[in-house]
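Given as structure tokens, the chain that follows is alone and in the form predicted on its own.
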Amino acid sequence: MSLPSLRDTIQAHGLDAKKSLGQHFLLDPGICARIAALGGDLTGRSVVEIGPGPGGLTRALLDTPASRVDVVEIDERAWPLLDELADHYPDRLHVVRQDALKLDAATLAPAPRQIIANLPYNVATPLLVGWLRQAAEWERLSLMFQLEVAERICAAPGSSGYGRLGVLAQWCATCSVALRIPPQAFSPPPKVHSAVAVIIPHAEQPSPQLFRAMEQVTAAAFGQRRKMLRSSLKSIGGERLLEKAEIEPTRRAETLSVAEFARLAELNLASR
């Protein structure tokens, strides 16, 4: 039996975007299939997806040669509609009736394992967050995110973007935002423009011990921006720990490369 179009399939469920879960259908296959490729080559590789909605994206990575495709949502609303569409795909596509911030989304399937999404606006950078301290279980991260939130992520010392999302991003990858997407390709459509980022873990990773590290001095940094390092920092050290790295302690944060944080993380966690 043929699979029904996916507009067929949301009218006959009456399923519609809810505000609440941050939640905004992306229905154009052909955008969909662009946000696929961005995986490259998917042959035996495991896909998370994480909020599938009435499954536009999904129907896309299915058609890539992933091994498998495993999609967690929480709205028992479009469940039906998932559970459809793993019927057509027994063998490859599997649905987790769970909130993917209280998830483990590596354990979901074998490596090597990316996560592709349209992320809910309203969690997408906690989970970014969650994922970047395991990045080594991911070969590569293609998330949506509203356009100023994945231009964060990309951002360049000293430009206003920059802060304490982007350090911790590229510090742990390599990232680049690989495509634009307009409000109308939505539905609704959002307010805001969004931006497909694409993160690409390291092959060395930092120790959860010193990413906590770097949690915290990014934190002090950038929870008060506008003030010179030795007073930011002054609850971890302040100049003393400037003094150890060689950064002078009348610099702010948004001036610091990626190197010099790690650096004031790695002392941080030797002064423990």
Ligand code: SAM
Second form
Amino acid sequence: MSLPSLRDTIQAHGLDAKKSLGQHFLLDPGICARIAALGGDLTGRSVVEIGPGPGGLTRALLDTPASRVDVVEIDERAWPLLDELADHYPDRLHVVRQDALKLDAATLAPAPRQIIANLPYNVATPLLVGWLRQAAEWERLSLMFQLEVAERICAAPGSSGYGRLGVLAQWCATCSVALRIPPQAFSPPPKVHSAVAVIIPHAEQPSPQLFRAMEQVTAAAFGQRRKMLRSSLKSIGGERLLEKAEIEPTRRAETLSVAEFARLAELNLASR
Ligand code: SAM
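Following the display of the form predicted on its own, present the structure of the form predicted together with the named molecule.
First the chain shown before, then all remaining chains and molecules of the complex.
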């Protein structure tokens, strides 16, 4: 039996978009297929999708050769329609009824695994930071954010978007903005433009302790981004760290390269 259209599915299940859950649905199969294709050849891969909603992107993921697709959805109104979709793909589509913020997504499926998702924008940044903390678990992340956030993830030092998120992401991964999507592509259209960032983790990853040390350095440095580093890093012994890292204490956070932040994080960890 063929699947009903996404619009019919939404209507049949009363899945009116809820703002509180960041619901903006993609109903165009062509756009969903282009997002799914950002995962590259998915043969033998597990794919995790956060927030499948009515399942447009899920259907596109199921059209790839991925060995399994695990979808994590918090909205109970979507669960029955996802179960119906799973009936069409026995043993390949797994529906996880949970808050993605409370879940270790890497435990869902065997490696090699990827995340491909049109994220709920209200929780997209904490979700990404959580996955970066365990970046070795992921082969690739292809994630839709609001455009400004995707640009911040990929921003170069000295640019206005460069900040904590960009340093963390680029320290752990190679990041690029792969696809820009206008508001009209969604139902209902969001107020902002969107983009998919492709994030490919490096082979070597920092230890959890070093990651925490980097989070501390970047939070302090960009928390007061207009101040000189000797002042913004004071709470973590800034003058001494900067001297050891051979970084001028009068510089500001946005001028430091990711490699310079990495040196500060290592010294911060060593000084504990
Ligand atoms: N993937 C669908 C699409 O592209 O049409 C829907 C994307 S919509 C932007 C975000 C989805 O994430 C919604 O289905 C929403 O219910 C779900 N969601 C919101 N917060 C969530 C959370 N904390 N955990 C899991 N899913 C969540």
